[in-house]
Amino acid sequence: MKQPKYLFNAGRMSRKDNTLKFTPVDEAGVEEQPRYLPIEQVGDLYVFGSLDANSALYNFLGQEGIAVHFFNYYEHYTGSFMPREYLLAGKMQVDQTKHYMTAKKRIEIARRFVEGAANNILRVLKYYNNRDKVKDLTEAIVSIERLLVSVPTTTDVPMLMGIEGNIRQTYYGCFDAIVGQTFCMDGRSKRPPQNELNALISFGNMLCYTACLSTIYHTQLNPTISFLHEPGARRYSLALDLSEVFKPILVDRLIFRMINKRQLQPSDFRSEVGGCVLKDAARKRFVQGFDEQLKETIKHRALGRSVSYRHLMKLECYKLQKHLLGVEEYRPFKAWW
């Protein structure tokens, strides 16, 4: 079975028949024992350390459909291996553009990926609103819920995003409640982020981002060509819209989890050129906390049956193509646990 894999030391990758070969290299330059890993077990890679590798690498990777995500040493996300789009269909394509292009069908999808993640935000506050360590957040619920109540009103994407970006504002502000006193959000920083809570904000947002971008790439959509966030020149701004949805419930959930149950302190962190950053072993944690999210199961009510949250993912996709297509409307996920 294709799982991701995650690469925090530097070293160097290639090809060996049809394994990929991993040469650790330290600090001084000396190689360290070599990894094996077979093909057909890399769903993807995540690149945290510095790569050496040469083009017959990544035409194999192509070939395999193999997605390799590269993360600098601040862990800001760079760039993205993709290999070339094998579900790539024309009538979605042509579908997914017209979308993009009349602004009434425009703001009904981005709206919807609106409502998923507010709705998400919702059900992450009211957990935490009955816990009896955390301070009341019964005055940011009731804000929240005012505000969704005006998102099918927008008219277009400027004023979506500025209830949005409301929304946001709102919900950060009640971080410094649900993990107590060890850390400070402070208000929402990034590119650096500048303390602790920032930087897993950040960095979580980072991997949902590219768990969705790779989901994508398995289905027929485009991922350049999207709906709340403006198309770029040079990124995936539908993974963008689509990880919305999820952030609450996966990046938040974890960040919050972790540091209630004392997995992270602030002696994991560093300071780095203005910012704040995890150190190596702290991060290796979060990774390993997110990709256990991922493959976490819940019970689907449509489906009857238990999914992991990568394939709720998928699932999504599945509903924007359906919507796309004029086959069924889209309706976002929204966390019913």
Contents of the next structure:
Amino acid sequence: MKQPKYLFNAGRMSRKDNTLKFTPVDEAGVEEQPRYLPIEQVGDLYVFGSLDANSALYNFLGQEGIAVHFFNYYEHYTGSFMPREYLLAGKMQVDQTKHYMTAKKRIEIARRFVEGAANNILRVLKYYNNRDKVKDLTEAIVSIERLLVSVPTTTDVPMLMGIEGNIRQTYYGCFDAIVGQTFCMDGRSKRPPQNELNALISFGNMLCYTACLSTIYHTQLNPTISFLHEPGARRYSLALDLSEVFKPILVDRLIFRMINKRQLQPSDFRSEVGGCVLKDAARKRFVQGFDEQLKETIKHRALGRSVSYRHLMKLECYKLQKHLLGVEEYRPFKAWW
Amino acid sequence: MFPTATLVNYLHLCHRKLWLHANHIRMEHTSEAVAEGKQLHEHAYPQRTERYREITLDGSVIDFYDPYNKVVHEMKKSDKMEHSHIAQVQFYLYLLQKNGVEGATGLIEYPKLRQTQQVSLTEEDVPMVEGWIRVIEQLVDSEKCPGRIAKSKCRSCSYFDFCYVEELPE
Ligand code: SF4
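Show the same protein again, this time as the form predicted in complex with its partner chain rather than the form predicted on its own.
Complete assembly follows, chain above in first position.
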């Protein structure tokens, strides 16, 4: 079973037969005991520390279909090494492009992504609204529901993006009510995130984006042709579209849970000129929390068996593919539990 | 495009499967079934490799062909004998005939069942195979993806999740 591997330490990675050899290097530049990772167990690699590697390694990773995602010192995602596509399908590519090129077809899909995001946001808010410690969120819920109703009336993507922005703003306005005793949201700030909560959201969103990207890679979808986000917004903008649907459930809920269980506290952060960052141990905990979340399973009603959250992402790709091929209309995943 | 034996097999299983496969919409190669099939070919009868040739005819690969006895051997890991397996081997025999080999026969082996199945291609069978080829060509050329078949037959198909995932109303 392939699993993502997270490299928190700086070090050197090389190929040793059919194994990856990782030699951590400490701050003084001293090599530690190497670790060996059999290639068939490696999903994606997440690199948080500095990584020393040569082209032979990347050739090997490319040949094995393993992506590498890089994060800098400030926990900002800086990019990915993506292996060459191996599941190419001309018809799929043409149909995906057609849906992007035709305004009417494009907006139909874009709306679905916003709808999916809004529904899952509502699911999260309704869950916390029932908690006695949390301030009443009913007002926000009602206004998001009202915004959601207006989604089908949008005629172009900028208009839709405007509604999506309003939904998100209302949603982020609730964060203080949910975790305000520990952290203060004080508005959403990115590049750099100005406080702890913003740093967590940004970091979590990037983890979600890379997970979506990897999932798309293992399908015939082209990750650079998107519908809600403008292609080029980021290199792999379809991963941005897809992650909209999953972020509330996978990232935000995890943040709330970890804060409320005191697994993340103000002392876990460091303020830097470049923004607010998680300290090493807390970063590890958060990444592990996210990883466990992806492995968690739920019973899928249409398939009649348990599937992991990671597999839910794959299923989302299948639904999108079916839409593009004209098999059946795409309806976004909606948390039902 | 001239049909491959895989498509002939799928024609007798599910038209949607045929269409998806022909359009290169295929599932990831991580599937254990694929690995198992490969292993079966590599290890089941190693001593026989001397006698057999792998031959490619019109884009279809026959893994085990015995040129002296003119016998096509096909191994199936499945635990059920399927009509689609016979069709696939008949198609091989048709290809052989088309390429000048008269009177070849086929033998399907089911190691899990410890059973074999004889296959032949009679004169009357030829128009039938040609009919398959025409239907496959039509299906592949079609813009539209064919519908699903009965769910009970889909459980072991690699497209199961693709075909059956949907959002149910609350
Ligand atoms: S799951 Fe069923 S309908 Fe879908 S391709 Fe397979 S056999 Fe055909």
